[in-house]
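This document starts with one chain, in the form predicted alone, laid out as structure tokens.
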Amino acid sequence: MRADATEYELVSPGTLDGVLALLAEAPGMWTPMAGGTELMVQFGAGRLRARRLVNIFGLAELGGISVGAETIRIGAGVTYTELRQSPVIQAELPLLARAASWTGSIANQNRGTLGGNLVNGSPAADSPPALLAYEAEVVLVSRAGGERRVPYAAFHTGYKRTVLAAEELVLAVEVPRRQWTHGYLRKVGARQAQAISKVALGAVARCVEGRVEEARLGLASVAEAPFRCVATETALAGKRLGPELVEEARAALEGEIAPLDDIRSTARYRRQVAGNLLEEFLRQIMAAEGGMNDGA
């Protein structure tokens, strides 16, 4: 059944305080929306459940890519071609850059923005496990109290559910400048393009002869919401490149997540491919250290 639109509200205040001015007086009643890539599916399904709707679309409180001494800001309204294009984004967080190619259409990329994204909360979203790898912040902002950070691996706390309060807004992502020696992303999806990931992972990691000292580790679609692989992550850490080490990585990725069935696939396939990848990685970072294999 289509949506009716006389059943709809759509308020455009045109800037950021005047959208926090009115989550602030009826929180919980308006629905930000920016590209609208997913809310306007889901209107046109007849099962958008939102009758009020904010306009956020275009505020320039919520663009630009700005580099600092430490991070690299990006404003929540960012879109997908606007990440792909960015200079600043393919030299220094090129995983994002290559997630951002991978999101839906051209059309899609050109509307889509990074904060919308976040916030819907997909659990096969393209973004996430590039920014869980780089360890990234969401910086929400509120009329009464202003902004807070929170680290992007706390931010979903379920199934399409995040810390994010009723009168608050994401308005930036914020990555640390650090050098990694190592990246990778891949998504394994039904097709080469416009496919939702049946795994995906982001993964970076600092080497120093042939030792990992240290690696993040970001999946998609092998649990409720995007997931840090920490207990994985502790796996490698300080430890040699080799075989053994692939073997141990993969036991405990195997312990730590907990991928469901659904109709893209099954959770047994979800799991031996998350290992295949990991492994993938692991793998390709003993060739780049001098030529390692599995006689190591």
Contents of the next structure:
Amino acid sequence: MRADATEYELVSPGTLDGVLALLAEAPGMWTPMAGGTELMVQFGAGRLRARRLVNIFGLAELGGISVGAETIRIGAGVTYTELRQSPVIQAELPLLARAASWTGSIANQNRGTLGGNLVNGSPAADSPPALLAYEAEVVLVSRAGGERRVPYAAFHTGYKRTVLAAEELVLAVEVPRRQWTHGYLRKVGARQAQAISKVALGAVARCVEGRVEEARLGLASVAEAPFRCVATETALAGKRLGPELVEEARAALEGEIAPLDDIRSTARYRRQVAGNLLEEFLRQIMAAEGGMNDGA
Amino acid sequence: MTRLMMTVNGELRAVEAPPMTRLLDVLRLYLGLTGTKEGCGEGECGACSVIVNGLLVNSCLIPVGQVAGATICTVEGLGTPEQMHPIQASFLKHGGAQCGICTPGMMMAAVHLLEREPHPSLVQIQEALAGNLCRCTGYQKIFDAVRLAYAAGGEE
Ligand SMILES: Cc1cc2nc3c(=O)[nH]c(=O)nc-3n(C[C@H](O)[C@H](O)[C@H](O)COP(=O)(O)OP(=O)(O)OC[C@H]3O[C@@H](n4cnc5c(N)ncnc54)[C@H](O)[C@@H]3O)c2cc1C
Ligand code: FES
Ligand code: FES
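Alt. form predicted in complex with its partner chain, vs. the form predicted alone above:
Up next: the whole complex, starting with the chain shown before.
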């Protein structure tokens, strides 16, 4: 059944303070709407339960990408188009720029926001693997509590559940400016373009002289929420690159993920593919490092 | 009910509607601009594509309350039969439309691309139109129409 617009409210306070005041008045009563690319799909299908919506699209306080000495701050209202076109995101957070470039169509990218992607909390969403690998922090804000920070790896608490309180907004995402020597992002879906992921891996590593000093790995679609693979990161840290490490890392990864069977894929397939993606990343590093060592 | 103003195809228009009314419905039902089509109603097909403040969007996913004061361009704003926009002339010339349901959205996505890149490559065209589905043409003639819209005299 098509929704009836007269049964819904949508207000536009126009400032962050105005929105936060409304959210604080009666927590849970109002639902923020950013780009609407999740909420309006539900509305169109007559499935949108929230009846009172508060417009946050285009709020200045939620916009903009700024570069500090140690972090890059991305406003929660930044769209995929802004992300992929930003020179600093392209240069320093290329995995995020790439994820943005394959999130839906151009029309979707012009409207969908990073904050909306995170709060919607789909385990298959496209920005989480990159944000997990980059160790992003989420900045939340409420009228009473001001700002608080949560590591992005702790933001999701279950299937489509997050630590966000009813009176809070996501204000921004902050990413530390770290030097990684290698990066990787690949999504495996039913087809090349605009498909929901069956498995996706975002990964970064810093390697020196044939050794992995540190690695960070984020997977989509292998758990109830986007998942940072801490045990596998530990298994990689400080180890010499080589076929043995590939096997060790695969085993660590298979030990720490518990993918689900669902309409898009099976647990067995996801486990296998996640391992394959990790192996591909490590082999790419080995090929690159090998080339460097030959020249040394 | 909310009363709001927006500039549609260069004209200032007043609309009185519940703010959650989809922009698509405001254009078609309130303003009589039926060139913009509805296919899926869920952001997948691009038939409802319009340009809001210079950016391509799916009007089925935008509540009118979010576009108060905005500048909107629909297919009706591109040109007239006597004075066609180059993309319209090119669709006509290269057979880019069959049933025509996808055509207004295709042309809006094409215009959004051509404003940024007047001589796009095939890959750029494919990416720009990836959110616009067509069940008739097999896409090749649409790609030709876009590629040749600003070619000298519209020829190869
Ligand atoms: C055709 C189509 C294709 C898509 N393809 C992809 C894809 O390839 N990959 C992908 O990951 N996603 C995809 N999506 C999903 C969607 O576009 C993204 O999740 C997008 O980032 C959602 O952002 P939004 O601003 O539009 O969210 P909205 O619909 O505005 O909001 C989504 C949720 O987040 C909440 N919210 C939004 N902003 C904030 C904030 N700052 N603080 C607190 N809560 C907030 C809202 O209350 C709501 O619960 C697609 C959607 C469509 C319609
Ligand atoms: S009708 Fe809007 S995208 Fe299909
Ligand atoms: S011409 Fe019929 S859908 Fe494209």
